[in-house]
Structure formats: C-alpha cells, structure tokens
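This document opens with one chain alone, in structure tokens, the form predicted alone.
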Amino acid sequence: MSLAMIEVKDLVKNYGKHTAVDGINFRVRKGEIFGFLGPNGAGKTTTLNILAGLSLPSSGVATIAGLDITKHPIGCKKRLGIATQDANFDHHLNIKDNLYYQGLLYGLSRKELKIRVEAALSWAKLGKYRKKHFHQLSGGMQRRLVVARAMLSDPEIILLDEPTTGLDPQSRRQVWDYIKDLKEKGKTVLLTTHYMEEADVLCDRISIIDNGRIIACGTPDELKKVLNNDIVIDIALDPAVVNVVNRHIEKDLRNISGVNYIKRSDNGIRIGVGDDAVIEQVLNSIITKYKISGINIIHPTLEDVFLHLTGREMR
C-alpha cells in the first residue's frame, strides 16, 4: 500500500449544535491528486482548514506525513502549502514583493527566497507581470499566483480549496494544466471542488462528501460503476434502409461478448456495452459493413453518480 501523506480517522467538527464534518475517514497517497467533490456547505473547506491548522477538530485524528496535526502543528505546516479561496494579497505591494514578504514567514533566507520567488513567477508564467498588483491580473492569473504562493516553501503536500471557482472555461483549463504539473513534480495534492468535470479530469481518486459525510470514494471510473450503467452507443442510419440494416446489425452484434442490450429506433440502433474495450469491436463490426450517418457515445458521468447517491442535483 502506498504511503499515506494525509490520513483522517473519524474526524468531527462541530459548531455549536451544527455538525460540519461528521466522522469522516480517508487517506491521500503520496504523489496522487485526491479530490473532495461536493456541494457548497458539504464540509470540504472545513476539512481543509483542519488539515491546515486553521481550525481544531472536535474529535478524531488527522495526520500529515505521519504527524498528528494537533500534537505537531508546526511540523505539519512545514510540509503543507495551501491555496485558499480568498487570495489575501496586500494591495499596496506588487505581486513579486507580495510573494517575497509572504515567503519570509516560512523562515527562508533572503538569498534562497529570491530564487524561489523567481521560480514561482516563472512556473505560473507571470514573470513579465511582476510589477503588477494582484487586482490588475485576470482571474486565471490570480488563481495561478495563489497556487504559486503555496509552492514557495517547496512543500510535499498542496491543499487547493476550490481552485477554479469563478473562472471562465479557458482560464479553468489553464489552471488544470498547472495542477497536473504539480503531480508531475511529485507533489501530493488534495483539492476541493463542486465541478464534476474538474474532479473527473484531475483526480486519481475522489471522495464525494455531502452534509459532512463521505458517501463514496474511489477512482472516477470506479465511482461511475456504482451505477451499473452501460456505455451507450447510438448509431444513426439512412431512414430508407434503417429497418433492413437494423436486423443485420442486431444479428452481427449478438456475437460480440460485452454487448448487454440492443434496441432499435426509427432512425438507427442503440447499443449498451459494459466497458470501453467493447466499443471498438462494435464500431468495427458496423462501420466496415454498413453506411451510417452518425455515432454518439454516452458514458455514465460523475453527475449521474452524485444524483444516484444523494437523490438531488449539486447545490
């Protein structure tokens, strides 16, 4: 089993009579991107705040690289970098000076810090904007800068709280590339998100959390299999020959292992298969023999999983 860089056991956080985190358990392996997927108010940020030492748990245990967060808070913080939703940059300083003065809090020498600030700006592709102030940057640049700040101390673990909230699709995908780069650099990443696609694209494993409880955990593919849903292949055919061709296609497909069902329609045929490996066999069988006018492949989504598990849409 891979080394657990973050491990949480029976973690609880109460605010008076309200339970924000309700006895959750999970572990984040070294070098993986682990996602907390859930709606606003599910307990994602509260959990990150506890791991970052910004809030104390009501009960339970959490460790960072084997260190208990309540018994060894300084040791834990030395291993962490955190990118919060609130940027909290000094509006009177340019972004280079912001990084420099905030980097002093890590106890780095001024010589080392100058090197690391330049490296952070270069990584975030913000070197030519070093004299700009935070509010003068675009939304995507701001989020990259927040992540770059989290990397100043070269931590083993990066905590990202809703890293792309409020960004346009292009900027969001740019930030995704930077998060993937963190993994390539050997970092362990724990991120929170309420974007289904973001969790699917970035995360090696995902915990779905709702009302303070983890209700499912696994790889994106494992979670999708919770539904026991087939991958659907919709084949559109020429209306003039659809009835005749459908009969032949149906006969051919029944010889392919992994085809779970075949349904005819007015303009084609719908095929349900168990996994991606069967798709190629099905398409080769049809495309080489028949003239088709369209193909649509529909996979189960994380949104389908969330609806199945919670009975409602993401808030």
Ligand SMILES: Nc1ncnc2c1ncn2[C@@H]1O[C@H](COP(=O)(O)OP(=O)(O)OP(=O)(O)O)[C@@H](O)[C@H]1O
The other form holds:
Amino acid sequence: MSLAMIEVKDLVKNYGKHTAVDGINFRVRKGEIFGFLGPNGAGKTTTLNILAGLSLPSSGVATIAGLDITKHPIGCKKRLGIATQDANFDHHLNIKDNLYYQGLLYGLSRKELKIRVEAALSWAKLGKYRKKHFHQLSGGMQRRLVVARAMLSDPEIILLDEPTTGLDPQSRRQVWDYIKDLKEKGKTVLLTTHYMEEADVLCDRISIIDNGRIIACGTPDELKKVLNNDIVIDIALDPAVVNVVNRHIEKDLRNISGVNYIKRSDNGIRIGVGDDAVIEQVLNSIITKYKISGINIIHPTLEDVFLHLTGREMR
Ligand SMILES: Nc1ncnc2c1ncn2[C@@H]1O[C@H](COP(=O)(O)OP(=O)(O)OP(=O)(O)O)[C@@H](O)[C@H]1O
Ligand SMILES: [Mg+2]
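Would you generate the structure of this protein in the form predicted in complex with the named molecule, following the form predicted alone above?
Every chain and every other molecule in the complex is listed next, the one we just looked at coming first.
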C-alpha cells in the first residue's frame, strides 16, 4: 500500500455538547488529491484545522507523514501548508509584503524568503499585482494568492479549505488548473468543497462527510456505483405514436443484458443501463426501427450519490 501522508483514526471534536467531528477515519496517499465533500456544518473545516494544528482533537489520532499531530506539532507544521476559508490578509500591506511577513513565520532566511515570495507570486501569475492590496484583487486572484501563500514553505502536503467558494465558473476552472498543477508538482492535496462538480473533476478520491461522519469514501466512479442504475437514457418519441412505440421498445430491450430498468414516460421512455458499453446496443436497437425525436444520456452525478445516501439534497 502506498504511503499515507495523512492518516486519521477515530477522530472526534466536541464543542461543548455538540459533536462537530464524530469518529472519522481516512488516509490520504502521497501525491493524490483527496476531497472532503459535504454540506455546511458537516465538519470539514474543523477536521482541516485539527490537521493543521489550529485546533486540538477531543479524541482520536491523526498523523502527518507518519508524525502524530499532538506529539510532533512542529514537525507536522513543517510538512503542511494551509489555505484557510478565511483569507486573513493585512489590509495595510500590499500582497507581496503580506507574503513576506507571513513567510517569516516559517523561519526561512530573508534571502530565501524573498526568492520564495517571488516564486509564489509568479506561480499565481500575480507578479504585476505585487503592489496591490488584497481587496483590490478579483475573487479568482485572491483565491490563487491564498493557495500560493500555502506553498510558501514548499510543503509536501497542502490543505485547501473551500478553494473556490464564491467564484464564478470561469475563475473556478482557473483555480482548478492551479490545484492540478500542485499534484503535478508531486504535492499531496486535501481539499474541502461543497461543489459536487469540483470534487468530481479534481479529486482522485473523495470522502463524503455529513453531520461529522464520513458516509462514503472512494473514487468518483466508485461512489457513483452505489447507485443501482448507472446511466439513464432518456428517449423522446413522436407524441402521435408514443404509447404504441414505447411498448414495442420495452419488449425489444428486455433481452439486452445490462439494461437495469425500462420506464415508460409521457413523451417517451427511460432506460437505466449499467455501463457505457450498453448505451450503443440500446440505441442501435431503437434508432434502426423507430422514429425518435430526442435522446438525452444522463450520467449519475455525485449529487445523486449524496441524495441516495442521505435522502437530502446537499444544498
Ligand atoms: N469554534 C466553534 N465553536 C462551536 N461550534 C463550532 C465551532 N467551530 C465549528 N463549530 C460547529 O461545528 C460544526 C462543524 O463546523 P465546520 O466549520 O467544521 O463545518 P464545515 O463543514 O466546514 O462547514 P462549511 O461548509 O459551512 O464551511 C458546525 O455545526 C459548527 O457550527
Ligand atoms: Mg468550512
């Protein structure tokens, strides 16, 4: 088994009588992007803050590159960079000076730190904005800067708490490219999000967290397999003949293996199939015989998985 960069066992965090993290277990492997997907209040930030040494666990164990976070807090901090949900930039300083002064905390020499700050600004493509203040940057630039700050000490592991919340789709995609670049640099990334698409696109593996508990963990494809019917083929038929044709189609498809269900609808028929290979077979058998007015192929999303597991929508 590949090395666990982060390992969490039976982690609990209580705030008074409220249990924010309720006995979670997970491992993040070296070089992977691991996602924590869950709704508001699920316990994502609490877990990240514990890993980053910003908060103490009530019970349980967490290790960073094999080091126990409570016994070796400094060693753990050296291996980690965190981009918090709250940016915390000093509004009196420009972004370059912000990076410089925050970087002093890592104990680097001034010369080395200056090189790192330049590298961070250049990586985030913010070199020409160095004299600007944080609030003068666009939302996308701000998020890039926050991620770049997490990389100042060149850590092996980067924790990103909701790196794209509040961004428009285009800026979000840009930040995704930066996160993919971290992986290409060999970093291990643990990120939190409540965007299903983000988790799906970026993450090698995902833990779905709800009410402080991990309710499912796996690759995006593995998670989608918990749904009984993988892919839905929605076929619209000519309204004049729909009631006759959909009965014929139903008969034709009954013998195709991999067809999980067939449901007649008002304007056509819905077919649930196990995998992509069956789609072609189903479509061939229909298109050659009947006149159809539309086809829509719906792949299951993590939204469907969350709904299936909790009975609720995430938002
Ligand atoms: N310092 C605190 N004191 C008391 N309760 C807290 C504290 N921090 C978090 N909580 C509670 O713990 C639970 C988990 O909060 P947390 O911030 O970890 O959720 P989250 O998954 O990050 O949510 P979001 O998506 O809104 O950021 C919530 O019910 C929250 O109200
Ligand atoms: Mg949070």
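Take the two forms, find the largest set of C-alpha atoms that superpose within 1.5 Å, and that set is the rigid core. On a predicted model such as this, the values are computed, not experimentally measured, just so you know. Residue numbers count along the first chain shown, from 1.
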item: Ser293 C-alpha relocation of at least 2 Å between these two forms, rigid core basis; value: yes
item: Rigid core superposed, the C-alpha shift at Asn284 between these two forms in Å; value: 7.8
